[in-house]
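In the block that follows, a single chain appears as structure tokens, in the form predicted on its own.
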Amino acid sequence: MIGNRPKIVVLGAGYAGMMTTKRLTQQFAPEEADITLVNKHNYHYQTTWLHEVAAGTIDVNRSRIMISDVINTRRVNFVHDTVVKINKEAKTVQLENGEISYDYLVIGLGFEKATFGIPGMEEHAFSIQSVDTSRMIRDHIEYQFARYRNQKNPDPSMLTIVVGGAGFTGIEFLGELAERIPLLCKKYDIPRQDVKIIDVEAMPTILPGFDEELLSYAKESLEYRGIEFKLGTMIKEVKADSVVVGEDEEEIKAGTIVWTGGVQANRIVGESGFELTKGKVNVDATLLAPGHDEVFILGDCAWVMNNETGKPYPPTAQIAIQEADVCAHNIKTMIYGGTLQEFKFDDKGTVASLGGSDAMGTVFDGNKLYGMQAKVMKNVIDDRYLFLLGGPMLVLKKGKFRPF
């Protein structure tokens, strides 16, 4: 690094560490800091569209963007790497490669699966978690079709899919299957009806915070296209062939599982000494760690407490995003002096896709969508993301509206 510029260090390449290392480099001319943003791939997806790539419903590298393509490595350090453990005393990040010090750090490493203690979960289940997990179920699915199609006296098992849990990415997973599963069926010359999607859920009701009236018609879109639910009931046991759920333990055989129930932050945040709450950080209203005024965490490696509920705002794209503005601001005023801003966040409305073009939400204080609208309405806030990102040559390249 050069002279005595501010070292700040970005790591994770997701929606809070892009959106984050894009804003330093609007808060900062080249000669004020050096900004260096470290990931494992050289590539940002689109978590919230794994579960299209996972159904099979889009093409993988429609969920990817390239780094370079969108961050300008002639102001930003790419570092393609991976982070082993962050030395909070000594103010450096250990990669598997080498070793960064940073002045200023953005924790931004994502998330990763949290199974609760459920036996064989961890060994049996499948995941969205990352481009290649999702790949991974979409071979898997389409493989037990291969497999069903031919063997002689197939088990019937093997065109059975289980999801576990029905908030955000289950009930959205579900509705790409719904959608992906009869093209599979024309594919393989197999009835739709030898095909069984079940979905698992702890709580009574999928989708916990969302209308009455959205929830109905949400459930009522997937038992149309074949979805079935098993709500109120939890899953006590994963085996490599099936799940043993609820009081009465019963077993169902299945050929692929995959879960969708929880998440954590990444490992490396606990185990470099960080405390975790829940799986998460409870960070500051400025989005500071505690006991640490130089090292920001966001997205879902934090939990930022709502003042007005008293609960932490559950960790989604869009809080990801707005954390970046805030972030980026609170490290400029950190170097040059001011108020550090705290985070509010501006609910824009939230719309889960059902498959296909349906969809349901809320939008603009609360308006309801459903069908048509809501999916539009959900194509144009994954556009706007891409926007803000990369402008419009990157929603012509990757967004839902292009038109080619």
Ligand SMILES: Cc1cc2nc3c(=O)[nH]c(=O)nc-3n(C[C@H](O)[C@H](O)[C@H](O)COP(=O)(O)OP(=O)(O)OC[C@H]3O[C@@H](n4cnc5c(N)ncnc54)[C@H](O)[C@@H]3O)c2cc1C
The other form holds:
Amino acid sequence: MIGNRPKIVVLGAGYAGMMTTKRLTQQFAPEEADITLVNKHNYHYQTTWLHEVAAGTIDVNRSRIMISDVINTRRVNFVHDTVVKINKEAKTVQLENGEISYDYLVIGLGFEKATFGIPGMEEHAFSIQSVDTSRMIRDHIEYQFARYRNQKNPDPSMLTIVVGGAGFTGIEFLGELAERIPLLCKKYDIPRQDVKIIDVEAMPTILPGFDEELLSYAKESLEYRGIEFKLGTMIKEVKADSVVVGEDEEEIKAGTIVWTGGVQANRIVGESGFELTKGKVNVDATLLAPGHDEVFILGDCAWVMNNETGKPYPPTAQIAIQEADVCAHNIKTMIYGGTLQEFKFDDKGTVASLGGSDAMGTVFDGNKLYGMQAKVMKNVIDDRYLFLLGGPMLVLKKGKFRPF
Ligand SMILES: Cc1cc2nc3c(=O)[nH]c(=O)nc-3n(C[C@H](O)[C@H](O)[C@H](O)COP(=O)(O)OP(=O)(O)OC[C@H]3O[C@@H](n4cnc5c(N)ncnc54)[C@H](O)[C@@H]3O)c2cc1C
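Please supply the coordinates for the form predicted together with the named molecule, as a counterpart to the form predicted on its own shown previously.
Okay, now the whole complex, with that chain kicking things off.
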């Protein structure tokens, strides 16, 4: 503590970190607590929009928000630095450019790609993980078009894009590609049929866990716009310019390979000695790390058990945002006394964008939405987050209030 003030440190300015910081500033008066937020960029980005950045259907700047525009930096000590390690016993965080100590720590460092040991995946496949990695995918795809156009006898596989995984991120990315590729074809005078977009998924279905009708709708919509699916097909190996798939080890030559098939907690968490289960930390219902009554772990770094299903909640922004409320409340309770709150997910529904004005999903009590209706709802969900974070001005500046 500094004087009598507890020192609260939040690591990562993603959904979990930003909303926790926001809630902490609302719950504590300036003289009650020192709040520090550490992030490796001076901006916060909308991870849920990164597939659009990666496909090039929105500008990078649309997806990012300067932290100082939404967090009162006279109230919060914002440290623009990269976390290297957490020293749990000493209660310090090692940064690239220094060290900070804490009384209460909130870890919201997000995800990184999980490759499940598939040879070559780490080296040769892109992943939609941050603004930087997404921008690289966008530029790489366009570069392949430019190269193809400028070679005498171009290799047609230059224009093949293989996407690994047909979960939420994979499907949303394919939807954006279905919109973006015809524009690139026009720009570079390339016939659309010269471009192949192939999704490879180990499960026999896309979007495992989704309602059958919804996923059939999504698959048909994407197939209609030229996406090919290889379902029930494992990726065996990724090479610099090809992907080896299936029992017969078919080799698909491709100019762009993007892996969306798995995420795990930021490696800093495991490297700092927190015990991992399937790549994440099993926190208790109050979001505390096991054995550490001063460390909360939120968002994609944590598994929180859903007691009704006996399975952990999936990694979503919606959950990360709701966890932030419980975390801020519990830090206040630990300081002033009372009963810690347990996390209970209030499911407001899930909508997946399919590109352009198409989408599908469920809202509130399981109502199914398709097409433009679903897209409007998706935009409402995105705008609601912006409103929670930065009020109406942020919605006006960055919001998706138009359906397309
Ligand atoms: C393309 C895509 C689409 C998605 N769509 C949806 C959707 O429609 N709905 C939904 O609910 N969920 C969706 N998700 C999932 C959702 O984005 C994640 O569950 C959510 O981002 C998790 O929030 P978080 O706060 O844990 O991590 P993040 O939002 O990833 O934030 C982590 C933060 O930590 C920072 N950071 C990382 N490492 C360091 C370091 N070493 N030092 C300092 N800072 C660091 C990062 O810069 C980042 O700001 C989608 C995910 C993707 C990739």
